[in-house]
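Taking the form predicted on its own, here's one chain by itself in structure tokens.
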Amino acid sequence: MLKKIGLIGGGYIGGVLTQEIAQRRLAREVGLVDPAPMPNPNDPPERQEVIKKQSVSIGKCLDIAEGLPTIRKDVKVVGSKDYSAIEGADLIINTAGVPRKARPDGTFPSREELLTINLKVTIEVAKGIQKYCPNAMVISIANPLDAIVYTLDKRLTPKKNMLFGMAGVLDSNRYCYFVAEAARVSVENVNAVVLGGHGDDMVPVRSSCQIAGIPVTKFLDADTLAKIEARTRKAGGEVVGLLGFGSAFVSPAWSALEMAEAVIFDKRKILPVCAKLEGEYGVNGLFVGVPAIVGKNGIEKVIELDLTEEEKAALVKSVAGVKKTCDEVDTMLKSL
């Protein structure tokens, strides 16, 4: 248990984070920052000194509060809109973002819009950090991933082991679903792995996914295959789809989780992770997803796989595709 794990963002996925490390008592304190909602200045006064008496974070930390009776946990579980209720802590989950929704016309932010709004917000966080919890290991899972990790990064200079982005394991969880499914087996039995960037170019390890040990070609034929390693890499868009608002939340929360406790229970687990490479894969400078060793001083080795000749093609595309992304970060973090 540590004493304490902050939370930015209160979304739904930061919701979720809150009510599961009470439950699971992962930390004495958790502590929740979200500045929504935020007055709009053309509001008429009187509507304006409502929303700022409003909090979501507030509000969300008292009710599990009130709860924490019902489940026996004693936990103290704070809230925020500034940054002070992250003071201290030995952990931080960042979630903080804008998500992608559409405007009254129908139109959506550009992809550059909406990196320029969440360099903007990630800014803000970082600076929230550097105040209240400088020495804190930190977990990313805002998006877009990549480029928050590594703005992240420019902004705290930790030591690579402290900053490290939550994608792989979400999208190898994925995978592995989508595995146990087709072959119609339990997903305790299926292991896999996807590397590279969180987005369309993300690769799923066909090489090294087994069925209890067992290569999963003994199980799914090849079609069924790159169906399968398709729909993970669209997972997230299936699901932003179906819901018709926000993104996917559970799945991600128990991601991010599945790390801490990791770290929290110093379980040297091998998780798919994205961290700062310094030559692994051929890579330098860039956080990319790959499998590591995460124990209590966070990622304590980077695991590089023997891959095909197709899945090392697939990962430098996909390397391409996050280095593309961080030099625009790079151009915009000089006018910001």
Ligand code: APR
Second form
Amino acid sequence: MLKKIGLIGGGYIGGVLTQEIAQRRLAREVGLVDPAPMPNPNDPPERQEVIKKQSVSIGKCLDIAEGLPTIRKDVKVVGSKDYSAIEGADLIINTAGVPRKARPDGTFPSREELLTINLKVTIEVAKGIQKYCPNAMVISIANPLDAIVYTLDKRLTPKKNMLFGMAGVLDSNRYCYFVAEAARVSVENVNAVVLGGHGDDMVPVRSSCQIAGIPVTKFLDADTLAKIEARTRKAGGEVVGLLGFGSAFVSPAWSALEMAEAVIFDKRKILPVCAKLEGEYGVNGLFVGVPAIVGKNGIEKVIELDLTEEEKAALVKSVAGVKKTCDEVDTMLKSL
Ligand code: APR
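Please supply the corresponding structure for the form predicted together with the ligand (the preceding block corresponds to the form predicted on its own).
Every component of the complex follows; first up is the chain already shown.
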């Protein structure tokens, strides 16, 4: 159990994280920061006064705290509109920023299109971490995932293994779920890895997908697997299109907690995570989804898979997409 987990962003994912951390008793204290709702300077003064007194994070924390006697868990759950909430945290999970949301015509933006707005939010996030818990381990979930982790790396000074992103666990779980459903077997039997950036060019690795240790190709034909892999690449968008109000929030929270538990209990669990690469997979200086051993020091070791030629080419394409977004980050950071 940790002393304190700091959560940045108290929206849909932040809410699930708070309740699950309490339920699983992963820390003695949870600090949740979210400035929402923010007063609109164009509103009449009376309205602004009302908004100033409201707080998503304080409200959610009070709601959860009042349920603690029911679940019989002693956890201090504290919300705040400012970053003092995360003071002294050992581990930060960051979800601050806007999610993808379906437009009235049913279309929705790509994760990359969130960059302009979420980059500004991320700069605030980095300032908060640097001020209140500079030595904390950081798991980031906000999108565009790889570019936001890259931005945090530019603005923070933890060691490289202390900062990583959550995407691969979720993408791999989606792949596993679709395989389990098609093969009509337990989700517990399926193992799979999705590599690369957290975008539509992500790489579900068929050669590493197994059902109870047996290659998936024994159970499903190539056509079915190709359809599952295409669905996996766009699985986040499928949920956005269905929900209408935002993006997936339970499965991302559970995925981040799988990573957090690997750290907290020093599991040395192999998980696909967005890690800084320094030569692995031929990539330098970018954060990209790869399998890694995750333990008390964060990323203990990146694992290099033996990929087929086709998978290698798909990874090169996915990494090129990550690089393009990170180049945009570099340009934008110069003017911020
Ligand atoms: N500091 C802290 N929190 C902030 C800040 C900030 N500077 N700016 C915005 N937020 C808060 C918002 O007020 C909002 O409550 O971040 C929260 C995000 O919550 P949601 O809008 O509900 O989004 P959620 O579904 O939780 O997704 C969060 O994770 O998966 C990604 O694409 C998703 O980038 C999005 C993030």
